[in-house]
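Single chain ahead, by itself, as C-alpha cells, in the form predicted alone.
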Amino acid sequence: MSLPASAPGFALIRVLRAGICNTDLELQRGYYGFRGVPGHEFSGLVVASDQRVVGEINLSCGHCEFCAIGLGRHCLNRSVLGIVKHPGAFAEYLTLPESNLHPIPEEISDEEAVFVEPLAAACEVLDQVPIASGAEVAVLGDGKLGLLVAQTLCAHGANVTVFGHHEGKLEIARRAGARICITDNPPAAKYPFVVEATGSAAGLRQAVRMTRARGTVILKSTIHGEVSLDTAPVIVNEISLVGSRCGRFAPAIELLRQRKIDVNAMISRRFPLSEAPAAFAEAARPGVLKIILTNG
C-alpha cells in the first residue's frame, strides 16, 4: 500500500477510528460537489511519534485576514479535511498540518476521541452566543449533533429542552439534565435561544416559530439544497439568525476528559473500514446515531 505524501510541516497519521456524520451523508448527495475521500471525525496515531491525536479539519493559509485574527477555520484559501480539496479520514492514513493536531489525553479512548470534532462544533454555540447559566434554550432535533449540543448546554448550566421524535435518543439528553419533549407542535414564540439541529429543511422554519421576539436561532444543520423561509417573522420579531459550524477543540477535549459528556451512549454500531459502504448505508437509516469505522 502506498502512503500519502507528507509535505513539510505535515504529519502522517494512521487512522484508528473514524465517525460518519450527516455532512458525510450530504456529500454523497452532492453537497460541495465533493469528489474524493470523505471523513473528518477521527482519532489517529502520528506515525513518526506514536502520539495519539485528533485534528482540526480546516487547513488554513496562515496569511489572509481571517488567519491574522486567529480564525483559520474561515480562511479565504482553506481546504477542509474530507470536504474541500483534502483527502479525508475514511482511509488507513491521512495527512494534516502538525499545527492542526491535538494530543488525546489518556482519559479519552480512541472511540470517544472521534467525537472531539463534532463536540467542538457544539461548544461553538457558547463561543458565538452569550447564553447565561440558567437561560432557557430549546434544542430542535435529537440526532448526533443535537444531543451533543444539548449535553454541552446542560454542562454549561442552561435550562435545556430537547424536541425530538425518538425516546431512546432523547433519554441521552434527559440523563444529562435536559427536559425532553416528543411533539410535532412545539410552543410558539417561547424561547430566547433555539438551536436548530434537525438536519431538515423544515427545521429552520420551526425554529423561527419557536423563538420569542429579540431571540436568537443558532443554525447547526448542514443541508444540501436551498431552504425556503418566510422572513416576515424574522424581521417583525427582530430575530437573530446565527450560522454555526466548527469550533475550538480545547473545550471539547476538556469536557470529554472530565466525563461531562456521554458519547459512548451515542455509538450505534462499528464497522471495519473495509465495510465502509455498508457502514454508510447503516448511517443513513432513520434513528441511527454514530457509526464508527475501525482501522485495525
The other form holds:
Number of protein chains: 2
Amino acid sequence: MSLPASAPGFALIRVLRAGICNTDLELQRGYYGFRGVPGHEFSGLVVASDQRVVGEINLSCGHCEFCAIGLGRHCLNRSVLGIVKHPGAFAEYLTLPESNLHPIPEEISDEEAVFVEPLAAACEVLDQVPIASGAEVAVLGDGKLGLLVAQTLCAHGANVTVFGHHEGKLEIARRAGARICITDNPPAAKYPFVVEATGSAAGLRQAVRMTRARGTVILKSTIHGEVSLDTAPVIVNEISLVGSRCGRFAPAIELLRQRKIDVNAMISRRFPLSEAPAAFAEAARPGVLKIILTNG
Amino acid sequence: MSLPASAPGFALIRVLRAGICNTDLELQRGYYGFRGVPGHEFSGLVVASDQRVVGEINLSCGHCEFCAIGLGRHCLNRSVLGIVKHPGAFAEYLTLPESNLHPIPEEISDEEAVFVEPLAAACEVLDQVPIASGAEVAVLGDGKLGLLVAQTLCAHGANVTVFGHHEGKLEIARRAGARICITDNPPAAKYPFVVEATGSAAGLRQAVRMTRARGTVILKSTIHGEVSLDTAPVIVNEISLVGSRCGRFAPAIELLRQRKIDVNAMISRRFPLSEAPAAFAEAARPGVLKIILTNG
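Hand over the structure of the form predicted together with a further copy of the same chain; the form predicted alone is what we had up.
Let us now look at the entire complex, which starts with that chain.
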C-alpha cells in the first residue's frame, strides 16, 4: 500500500500499539457525531526518523487566545486525534503535527506508552487542583481512569482511598498504596478532595455527598445525559466542582519512566488491528480494563 | 417587658434595623425546617454598652476542625442566627456571642449596616476565587445579591457585565460602573468568571454556557430542588463551579465605610417590626428589593 501523505509540519507515524478508551466506545455509539477512524491512545514510530513517539491528541491552531497562553488543549479551532475532525490511531498509520510528539524513553515499552495519554489526563488533576502530599483524597470508581488517578495520586504522596466494586481492579490501587473500600454507604462530608471517575450521575451525587466543606470534587469522567444535582449542599458547604479533561504528557511520561505507575496490570487483552471489531466488543464487556490493539 | 437573658460570653442586643432576605422567605415557605424567629441581617445596640454593632450569623463551637482553621462559618456544630437553632433578628432583642460582633463605624447608618451581612456574602466571592482587577466577569441576576456582587466586583476593579431583566434594578449596577445587558441570548463561552445570582436552574445552565474554557462559575444563590445539568461542557472545557455562601464582615464594613457600595438605592420600603407580616408579603412581590424592618 502507499503511505498516507502528511502535510508540512506533520509527521507520518506508523502505529505500534493503540488502546481502546471509553470515549472510543462512546464514539461508536454515536456520541459527538464523529465519523472516521477513532483512536487517540497510541505509541508509534515516526516513518521519517524511526523515532518511537507518543502524541498529544489536540491539534491546535497556534494563534487563538488559548494557544497564546499555552493552552492548546483548549484551542478554539482544535481538531482532536480520533475524536474531532482528525483520523485516529486505530489504523496502520496516522499523522500528527511534529510539535505534538514526545519521544518515548527507552525505559517505557511500546505497550506501556499507550497509557501516556490517559495517564496525562490523570495527572491533569494535580495541574488543576493543589492537592498537598499527605492530603486525604477519595477516588470513586475502579475503572481505567479511576485506577490511573489513584496511582498518580499515590505517587504524589496523597492519602488515597478508592471506592469501587471489583476486588481484582481495586487490588491494582491497593498495590500502589491506596486504601480500598467496597461499600454502598461511603462516609459523608469527610474528604477535602473527591475524584469522580465512575462516569455515572449517581457517582457525581455521591462525590458531592462525600466532600467536606470547602472541599473539591474533580469531575474526571464524562457523564452522558443531564445529571440531576442538588446544588444546596454545594453552596452551603462551599464545595467546588472542577471539570477535568486532557493533561500535559511530560509528567505522565516521567511517572512511567520512573516505574511509579503499574499499567501492565491494567491490560486485559491484546488484539491485532485486523480484529478491531472483536476488540471493541471485548472492551465493552463489564469488568474489562485496557484492550490493546497491535499493528504488525 | 423583661429583657431576654443572655448566656456568658453572649451579648444582649436591641435590634435597630433588620433586613428581609430571600432566605427568610424560603424559611417561611418551610425550607430548612426552621421554627422560631427568623432574621439574620440587622444592626443593633449592645444593651450593656450602647455600642452599635452588626453580627456574624454563624455561632461556632470553637473547637471542631473548621473552627481550628478559622472557618467558624463552616463549624460542624454551628447554629445560625435566624436560620438554624438560634432565634433571629426579627424581634426587639437578639443575643449573639460577643466574638461575633463588629462595631459599626460612624460613617455607616443603622439602615446601611443591615447590608453588611449580604455584602459580606458578596465579598466572599473574592475570598474564594482569585479575580484580578480588570478581569471580565458576568453577573447573572439583578436581584439583591446580584446587585451587591456586581457593585463589589466593580469596586474591586473588575470589568463587570450584569445580565438581568429589570431596567430600574440594573441602573444601580450601571451607576457602580457595570455594563448592563437585557437579553435572552447572552454570549456563549465568553467569560472567565460568571456569578450565578438568579437562583434558578435555568440561570445555572446559562452560567455554564457563558463561561469560557478553564473559567469559573460562582454559585451565589441557592437553587431549590434538583438542577438538571449537562456535565459534558463542564468537563470538556474544564470549568469550575464554586459554591459560595457567607463571608467575612470586615471587607464588607470597609466597603460601606468608604461609600463604595450604594445600598440605599436598594431599599424598596420600610415597615415597623409590628407589621412584619405585611413586610414579608411585600418582600415576596416580584421586582421588590430590600425591605427593612424598623424597631422603635
